[in-house]
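Have a look below at one chain only, the form predicted on its own, in structure tokens format.
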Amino acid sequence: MSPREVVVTGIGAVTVAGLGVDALWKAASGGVSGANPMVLPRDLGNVIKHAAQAPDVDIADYLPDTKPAYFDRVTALALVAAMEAVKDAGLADAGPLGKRTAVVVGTGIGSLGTIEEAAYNLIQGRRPDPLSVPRAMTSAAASHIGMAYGCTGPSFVISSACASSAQALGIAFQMLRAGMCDRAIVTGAEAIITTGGMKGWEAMRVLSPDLCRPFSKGRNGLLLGEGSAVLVLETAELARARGARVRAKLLGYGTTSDAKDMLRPDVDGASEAMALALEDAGIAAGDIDYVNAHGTATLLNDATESEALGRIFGNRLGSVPVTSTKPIHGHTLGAAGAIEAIVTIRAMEEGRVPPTINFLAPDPNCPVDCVPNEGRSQSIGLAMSNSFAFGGINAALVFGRAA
């Protein structure tokens, strides 16, 4: 039996850019940087001062029968934008989804405000909240959101750093196309500006002092973010009986492990993750027309990237567009790759290539044509969105227009 078709039948966000998608594609498109100065808990001098910080979410103005206790900020985040999905996907008022519904969500840290707050607590010598526990799980915002709308299909977390949500999407993708299921629920979230959140990337040394620039001379690192993506994900036969509005096509998957190094980037592995996903999508390389590239702007990530795309694109890589809009949005890690799934999702509807902000100069070490500071009309069938992991864990997904 051949594999079912999947697509997407609808988008949320919340990002540094506001509430909802529009905000997101608007930002992305419009190359509006997401660099803010940070509001922060408690001062321990951290040296930067700016990150992508999105906006206080107040669960109860969304759910007022609901306890707030119970919600870290990530979890809230993440419900919040599975509310605009599940209204963009036309099920808000469907009842109960049941248990051919998965609930997926992808985060690379989960709950380190109230990890990080109980911590502080103990160091005082104050006892600990008696909901820290349900709120700290990993696995909490898959079962709000399961509670949320009576899943009761699959539910869980996949947690592999950056490429956490990009393999949410693959796994559920897989599973729709098994027959596990024949809906998903697929998020991506992450709430890692805390205190101590930012401090330890301080001390990693691969956060900008000014201003994120992917593939560009001069480029210093990244620009660290937060936020929540979700895409609801159906069978085509289950959208149509339905009369579904279809987003996109969700056609191919590829994920990979370099088993080489924590932090140093593998050619090979993300080369091969790329490949992979072409093949499951039955599309060859010459037919891709936009990458929406990982993109960090460290100096390692973007040469790396560069270099597999140009193994995989060959003489035409320079004829491709590659963006990162990670300067836009942040690099929300576990939440990177269903925030730029979106915006890929977006890319395709409106026919608009978003730009790569803050360039400078050309840096030979990455020749891809990744549209400096200003986004192109240009027409996108299909479009191919990268995710590589510190650990390395590569992830590629491969998207089609709907119609």
Given for the second form:
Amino acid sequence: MSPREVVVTGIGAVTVAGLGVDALWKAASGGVSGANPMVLPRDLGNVIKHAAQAPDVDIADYLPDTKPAYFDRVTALALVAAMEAVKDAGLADAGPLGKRTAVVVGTGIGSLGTIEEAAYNLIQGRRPDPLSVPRAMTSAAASHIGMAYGCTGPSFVISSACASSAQALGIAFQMLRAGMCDRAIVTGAEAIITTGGMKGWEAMRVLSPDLCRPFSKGRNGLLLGEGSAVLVLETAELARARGARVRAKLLGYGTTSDAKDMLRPDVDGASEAMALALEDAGIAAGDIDYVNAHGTATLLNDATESEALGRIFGNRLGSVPVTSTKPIHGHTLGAAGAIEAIVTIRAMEEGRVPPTINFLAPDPNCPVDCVPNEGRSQSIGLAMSNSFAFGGINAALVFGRAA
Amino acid sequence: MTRDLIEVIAKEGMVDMAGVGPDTTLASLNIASVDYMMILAAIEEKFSVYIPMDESLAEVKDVGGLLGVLKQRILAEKKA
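Given the form predicted on its own above, produce the structure of the same protein in the form predicted together with the partner chain.
The next block holds the full complex; its first chain is the one shown before.
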């Protein structure tokens, strides 16, 4: 028996571009940089002064009956994106979604702001906030989304650094196929633009002190970002039965682990994840019209990803648009897979390839067509989105246009 | 400055700099990507300069080349 088909019926996002998917797509398609001066709770001599920081979200504006003190920023961002996605799916007034709806959240760190505040208070000899634990639990966002929509089915978090929400989408996809549930609210969320978060990433030497330039000559690092994106996945059968609008089909998922190095990416692991996703979707590499790359703009990632793409696409490599939208929404770590899945879906809907901005000149180590600086109108029937994490965890997803 | 830099490289890269010259390759000293991170962090502390991993650093193969790139960055930052 062939597995059940899975479709995307709702999308929502909160990013540096603003509240909503429309704001994200407008920035992505128009090539608007997300690098802004950042605001931190306290200055501990941070050298990098810019980030793709999402707008402030006051959860009391959205859920008047709840207490804002319950929510870390990561949970607030996730809830606001979930509200948009559930409404987009036509389920805002559907009542409790019940035991056949799962909640799967992907996040690299979770509630870093709360953890930092608690540690700061402890060091100052003050008592930690009594809500530290329920707010800081990595699974807090999953529980709050479940409570907001009465989802009583499976609920959990996947944490695999920058592959977190790509893996969340992948495993939710498999759960729907296997019949564990009929619907899943899949979330990617990250809020690590904190004093300590930025200091930690600074020390890694992978943040660009100027501009993030994926696949370009002269690139020197990434732009860190925060935000959330939510996709409502349903079986095609359920979506059809309730007359839901289908925004895209989720067709394939591949995931691998390098098992080699914590920081250095590996060509074998990355290309194998893409090959598995294509095989799972039952399509050939030649059928892919667009790749939303991991494309962090570190020296190593982009060269390694280009080589891995070369193994997949062979001599067709230079004719497949491969773009990185990370200079636009930032590298949002655990949220990246979900945010980029939404950019990919919007690109398919609009027939528009978003550009790779800040591009200076070609790098012989990155022989991809990265659609430099200006987007391109082009029909996209099938697209792939890549997420490769520190620690060597790789994930690739294949999406198809709704109709 | 050169001596300061050599001290930092020796300490953070955990290598014995005795008998090391400008032509000594970084590979022979077993300096890897994580050592680079440690060296660059120490240089930030000492000289207040943020140096990201970019092409000029990735292409460096020997001690003399590494010193050259680091010095150039520190002086450029001082001027700015």
